[in-house]
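This document opens with one chain alone, in structure tokens, the form predicted alone.
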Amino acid sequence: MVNAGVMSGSGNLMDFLDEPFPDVGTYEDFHTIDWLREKSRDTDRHRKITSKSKESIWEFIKSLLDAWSGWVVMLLIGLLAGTLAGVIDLAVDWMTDLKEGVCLSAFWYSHEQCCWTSNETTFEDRDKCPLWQKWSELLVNQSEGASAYILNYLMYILWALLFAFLAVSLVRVFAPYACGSGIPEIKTILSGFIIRGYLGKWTLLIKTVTLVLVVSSGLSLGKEGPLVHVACCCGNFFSSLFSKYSKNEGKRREVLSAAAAAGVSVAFGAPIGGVLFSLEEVSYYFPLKTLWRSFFAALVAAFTLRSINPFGNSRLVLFYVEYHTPWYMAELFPFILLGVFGGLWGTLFIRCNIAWCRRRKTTRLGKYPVLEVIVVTAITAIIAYPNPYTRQSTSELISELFNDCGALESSQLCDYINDPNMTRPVDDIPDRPAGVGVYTAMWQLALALIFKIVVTIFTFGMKIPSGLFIPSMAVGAIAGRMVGIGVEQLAYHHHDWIIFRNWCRPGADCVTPGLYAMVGAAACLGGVTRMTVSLVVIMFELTGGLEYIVPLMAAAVTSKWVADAFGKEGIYEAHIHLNGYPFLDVKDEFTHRTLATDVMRPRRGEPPLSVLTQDSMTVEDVETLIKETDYNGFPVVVSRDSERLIGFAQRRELILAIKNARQRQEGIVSNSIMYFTEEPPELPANSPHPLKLRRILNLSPFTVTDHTPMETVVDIFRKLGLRQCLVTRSGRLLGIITKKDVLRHMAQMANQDPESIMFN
């Protein structure tokens, strides 16, 4: 018998469901997205809007503002990145100076902009200048001898444990986000994971400032990888301005993309480079629409940089480089030699750093995060400073290692003995047999290349913003110079050799060693990154060396082969690991012969699967249910007998729309039947007010079959970035397979400790 005055007096509020009720739609903390769910309501929004758009002109300017607002996103994203890096850019050149001395006219001035000042630098000693003042100078009054040099190296080695203290204290007290690289969670972000607070505000502010303070201490590491968690951090600021992006994580995520398309364009003045990086790199889901506007974001972040001119060369790129010689092809045997060290050196880092990361987490060691910062820093400074090669920012290193050895050149790796009776023009200066101070630049960049080596597997990972393109980098260049000034030298003394012979005729210009150490440079970060494409275009973007892309592209599939054949993951992919996040990498393949009833739960001997009924729960049962389960959602059946399946109900909406109906419907009490069917379920006449949550319910959930083979599952799950999917037979539900499931049947697969998966 139906309640005829349930039906009549309450028909109004049992539908009060029909209108959307506050959080709905939203995620907890640490959960995954459902792609397929944001996808179906951002084309709900859109349809409405259209419709509307038609009823008035006011309607239809809503409409073109909101078609328009992805592009104001991309606009102000790209102005605020690309004014960060310039901000972080000329903050560094300055702090990095500060360590050997001040300038006395503006001590806000560097080096370099002390001396262009200055009427009295003259051009064979363009690093001094009497405005610029070391510390020995300005407190000692000495500028030589063991006094001044003692004094030089205390005042380096005490701004740099400065800089680091100050960072590592405002990472950990104000941001502890704002360590590390950020590009490892940026990519489970991206491929649907919540992390409340990564991309906050207070981690944009910690971030910018600790980065400037980290890179000028002098450690070893580049501002690359965080300027990509800096510029998500801006999307995700401006997203939330747009009731677009902010109330779907699904199109949220698109900003991000195109954030992180900025970012590399302003950390390497490379907007093309920046866009491939993030469609081969860090994206998860990347339609052509976020194609053009990652290339917009990118191009006006590129333009921003270029506008503030940090490096003061009129020039957007941090290493331009001009090589008046082509490369020939007998050189692409050392091109190869380099991608195979590249390779190996990838192996060896990524190892090595997850072994000491993993110690980190599992010692002791993790509790003392500012004593290791302190420690690794001072280690790095005191054996940084007497080597010049190493004592100099990195970024000044490899584009020193770079450069072409031109008539203008002072570095001592460009002190070749010249020929007294040579007329050539400048630019085309021949190969030149090497003097004393190419000697010592190459036993000084040894040590300085163990020194990298050793030192970035430890300050890689520590509780402070730290990239490692640059480092990476900075490895092969060593390398690389070091090669190509051999192959030079035995190009010079041995011309008459075959191989030789046919290309480099005694008094040429043939080899160039600063090319050698951009294949070098290319080569590493390949081997550590496992980038291939966005790479070259990288390097060719930051050199301006566009001939060169063939020996470029030989290195980096050559490091990246010689590298996969130890480990196919790269150093992100072995940190999303570590850091066990949900992670479905799209590039790993799953060829084991097992099928859904495998994975599902309920397993053999576990209790049933927690169900929900169409119309036969009360309200405090279903209340009971989500107390003593921590399930996201539950299927709704028919019935525990028939188990037909219905649809799928997420736990937050639950609660919510429990807590929203006691709230705002009178009558809904504990004994209240809770029922997702169109119509009311027949009750008693004295029977309290049901309460209908058919809106809440996703009529639609994906399911396969007991028999699907895990590899259709896996596929499914990573392209529709489903959170859960139902396993049926003939209608009748039998379990469930989560996310979570997927990973840890993979984990299990590749023999690893399935539990190591789960975030932590």
Given for the second form:
Protein chains: 2
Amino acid sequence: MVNAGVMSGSGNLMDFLDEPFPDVGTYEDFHTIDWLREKSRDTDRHRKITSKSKESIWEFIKSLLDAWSGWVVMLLIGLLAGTLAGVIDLAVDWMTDLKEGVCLSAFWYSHEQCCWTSNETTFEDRDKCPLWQKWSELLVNQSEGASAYILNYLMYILWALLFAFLAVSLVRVFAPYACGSGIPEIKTILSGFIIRGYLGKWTLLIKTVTLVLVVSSGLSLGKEGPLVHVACCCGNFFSSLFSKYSKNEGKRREVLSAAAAAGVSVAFGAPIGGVLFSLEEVSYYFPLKTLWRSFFAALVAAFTLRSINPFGNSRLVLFYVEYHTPWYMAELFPFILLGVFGGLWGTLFIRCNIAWCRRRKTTRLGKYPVLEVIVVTAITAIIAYPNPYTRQSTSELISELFNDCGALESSQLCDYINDPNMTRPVDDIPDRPAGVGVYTAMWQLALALIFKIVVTIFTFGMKIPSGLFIPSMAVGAIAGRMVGIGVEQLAYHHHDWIIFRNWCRPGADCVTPGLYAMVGAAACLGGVTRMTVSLVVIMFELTGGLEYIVPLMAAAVTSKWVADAFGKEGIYEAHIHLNGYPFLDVKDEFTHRTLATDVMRPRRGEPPLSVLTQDSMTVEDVETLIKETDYNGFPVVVSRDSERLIGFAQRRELILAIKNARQRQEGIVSNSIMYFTEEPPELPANSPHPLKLRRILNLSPFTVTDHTPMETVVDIFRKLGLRQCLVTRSGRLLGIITKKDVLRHMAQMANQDPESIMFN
Amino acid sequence: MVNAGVMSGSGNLMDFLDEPFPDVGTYEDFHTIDWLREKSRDTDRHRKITSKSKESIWEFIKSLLDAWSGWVVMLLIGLLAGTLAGVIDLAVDWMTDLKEGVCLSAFWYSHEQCCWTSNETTFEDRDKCPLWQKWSELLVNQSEGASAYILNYLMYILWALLFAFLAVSLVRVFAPYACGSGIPEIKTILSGFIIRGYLGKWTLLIKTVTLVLVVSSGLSLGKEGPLVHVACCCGNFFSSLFSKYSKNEGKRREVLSAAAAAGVSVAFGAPIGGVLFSLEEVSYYFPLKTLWRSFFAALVAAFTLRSINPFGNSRLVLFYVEYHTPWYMAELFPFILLGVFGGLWGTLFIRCNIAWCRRRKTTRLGKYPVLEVIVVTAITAIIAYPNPYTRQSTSELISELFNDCGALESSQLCDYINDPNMTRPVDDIPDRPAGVGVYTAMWQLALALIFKIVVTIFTFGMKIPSGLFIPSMAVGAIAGRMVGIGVEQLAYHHHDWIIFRNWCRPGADCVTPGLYAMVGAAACLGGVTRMTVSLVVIMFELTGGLEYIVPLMAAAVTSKWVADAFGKEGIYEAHIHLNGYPFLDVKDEFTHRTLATDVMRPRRGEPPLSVLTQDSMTVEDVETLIKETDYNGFPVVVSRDSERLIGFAQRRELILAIKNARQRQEGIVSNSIMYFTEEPPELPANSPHPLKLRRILNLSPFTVTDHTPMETVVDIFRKLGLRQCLVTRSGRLLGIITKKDVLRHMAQMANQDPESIMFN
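Okay, that was the form predicted alone. Show me the form predicted together with another copy of the chain next.
Then the entire complex follows, led off by the chain already shown.
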């Protein structure tokens, strides 16, 4: 911020300072960005464009394009994210069915598509469509019997192993960052951390392909979390096309926030829920301007997906449900019980999963990721096939569990004993006694529940793309449906009990087991992720009515409270900690009574702070200092005696400036004096040429006094997104606090191992 | 933050410093709060409770109660806001009908309730229900004819005048703060400003009562904005019951944020929209924790309102609509046109209304508020009565305009010429040629449109409660419905035109005029308030389907862009500016290139900054300084020569401390030296007793360097909610920047009169 008129000296020097040397203003990998600096760079850029736009029509058009580029990027992200989601859905559909059999008319048709073209289109005949052949029919021309069953079983396992092996190999060879759900890393990146390549084009491609493979392989994982990662990769790709975003890490993160919203929007078909998810869960620095754009991106993505129409039903949402009966106050009790279950499941899952992942990181286990995936896939496939509820894809399972039993429903879950004398409209079927099918379904569901709980713990965290929204929801939906059927039968057989008497007379349709499944799913998802508003809104968008928002909210609140009682961290925060990302959570409250002076470096007994003086150090001194330390930057003081702070110089820029000066400026030698003052003094004729570096000096470093409570310091770091902050007392520089110091201190205060939190 | 162990001296002094003197930590009226300080006070309080809770079970229960008090407050706010909204709805319903006639069976029944009890309950017979008597029937026993008409007309005007007169008198006498919509003031209060009594119990009571009166009087205003104010008054009332909120201005504002969400939630029956409105429009400092609580409060309020069921239809939303046909791409063109209309209306309204309000403030007009209200009411009533669309209440009008014409609709707007040969299901009526009724309705609507536009400009800002959501929506709905009918008839008569050919064959139901009304309403509301996401979400909650979100969004975006092209300020910001509230908008971007040094006081040529020294000023010196200046506080420096900053002392606390010390401490005289150091030096025996003031010294004042870009300073003020910030260079104190300096500078940069922005 130096007045350009003040600058004088050789023309050579002027040139050098006016043209930015390469890589200025960029960051190194695994470093933290400085939000304030990014913001002020963007304002500078904006100012330049505005003043230029008055010069010519061309510049004016360019400035308009620049102003619109934000919307264009959002449009493109929405279109690409929606398209990719549609393609993934279609491919998963086909490949999941491929494990079962193949379509004779065209092998790229899924079971459903295959039978569309056939004549028998009613639902009952779905399994009898002649064009679709199970592997046993195709290979040995048998559709029934033990040998056919075993053949189909084997083909199922073989395909699953093939898909999983392909997926894990692709990830290992081409894009190691494509594994996991990606949400912990995206949270970290959005908080201002640089992980190069995490959102790159390769990651996008490989993650999309492998996501299809792993979901089709039947592993207990979902595509929803990874879709957020995919959408963020799209966001990163498109923002690299516009200099406004590609050259500014802060602005780029605005785009990524919106892309995350678009990702959730296509994952669930819930645009408003997506925006709130982005706001509540992943975004860090969320200017209100972005809210509107996120909403736009989320909507475009949702409608793109709908126009691709992968489910063939013109529905926007993943699990469309429609219930016909209201809920009753007395039902709040089982709903809250489901909330408790969700909270307990969340705690259990997070603890076990983190323990397992830690073991994977620290023992020999982590050295065989391919083998691990193969083994888990084999076990999953072997156990899953015999049980119809685990054999089908998890989203189909959830969908079936959510659905109310209509008159036409052929599912085993709807095998109630009908009263033959009653003819009622389709929608309004009274509670009936359960038939054999329901009882069979109950124990199958119980087995499926145990299986899902165990296998998900081992699946999440393997070196393949894996989300846990769907497995969590499945666990909750199974538990919920079972509770729902239980309450329904209780109410049917004991309708004279005092709690049922008022609302559940015989012949009334009073209990909807599907609603219980939905409430259970919300509770379990809430327990694992600790989402609140966005969770309820996503669920609200699925049902499309405010009617069921109270049960959902009761379960979500209970589940969060129960889970929080055992540990505040959600699964994403736990994984952030496990991986040691420098993430300063906005939601954590820092309530300890420490002061800046307790946290700053140097501590008592440590060597003094490495500083630069404004006019007495030579180039060589500085080079030695840079070589001997690995700090990101150095405070510049008036002199070592007075220690009065005048600014802060970044290490990276110092190195670049010295290198440039040595190459391009004459007379710069090792004992040239470096000046950070506005004007170097007149030097004797024989002294070496001075090196003026005021341009790279940040004249407005952030300072706090040593008495500032750490609470305030943490607040400042969060809200302003600082990298470091200098500590002074009565104007004298005492020390420095970096973001990592803050994180280390917070870990210490929480009785955690402070060394575990560093990026490794 | 001084270590208590360091404190020594006479026991008297210790007592004085340990027990906080009264009023410490409170603010004066029309002052700005310091968010950082409030936050750290709350953390202290929390720490104290946590450490106490381990002492005994009683303390533990108290700490649990404290932790739960946030939820309790939300519950209470939801219940009260919902109840008040229900009561207001019922009362408005009755009093609006009272202008027309009276119920013979019970005078407190509205027209609808009166006829429920009667036998004729079908819709067609509504006007023929014998228990309901128009004034002409009751007074002169005539229901038809010119004299009956004139009598009814007169009674209508008389009641309107009575209601308006009562309202304005009540406001003037009991609660002047009850006037207006309240949203500009609430925005200012939430940004950290103190306006005592604005959210008081009197305001709550009077605003509720007068709101009923003015809405019933038929003035062109709505109850939605004032309901937000009412809900915030509830929030303020309940937060005063819990010391956690009553003693902390920062925490109290968290509650108010949530209350605003509850207000919008009951105003429109849109809880999610309410939360987003609070987030987008009114909240300033919105911690994510509050998001969840706001949602809870909004839901409780919505369900309380629904269980009161003022509309008798079990609907949560204000205007429930259900459309049966999708929209077509070609319709986007009229939708965008409506957006342009909305933007133009917004600009026109804001400009004219602000000009008129400025005239009211500056000329003699403002001295006769009662007369003004009477005159406007009289004019409104006289013009409104003859036109059926202005005679009915504005929300009924909007409701009628939004509705699709079903088969049973008896409205004049649905007077289409039916094809007698066609029998079709109720839902799916094809486009038909317009009948006489529709043409009559068209010109009546045109007149109503002009009338509403003009009268709303003069109504909003009078000294009565007045919201403009409903009038704005009415303007848009009228325009939209007219455009819709136009397009419908065009499509019917010219279905062979190329633009209609693809989707509008004869006999198809292709254009829904009600949807146009809804889009128009969204566009006009958006033009006036510049809401974006929350507007679309509120409208989405009214229709309950994502189907129509694209038209709404297209109109809202267009309207915002058009309106923004003429001026960035929405109506609330414009009124904030007009009233000169110190509101630092989070959405304004500050992009000028000024530095802190350009803004700080003292400027060049001004007398030096008034500072205190740490150990050389006497009590008398300080008292003189306090008397001669009106600053809120003084920086404390080491000495006048070195000017090195050690802290900041609040004026209020200085005054209180000196007053207390003079009363309670022995030996404090005018020439006692005031010490801000940790330990006063040993003094000669005969020197007066020193006054130790380190306890009131803020040892962590916020500082920036003089080279800090103002952009960063503005950001810091916004995000950290500072009152003032000290400016230093190399550790020397140079000046001070207060929030008002920032606002003044921003006004200057925007070429506004900087003096106009101060609170007056």
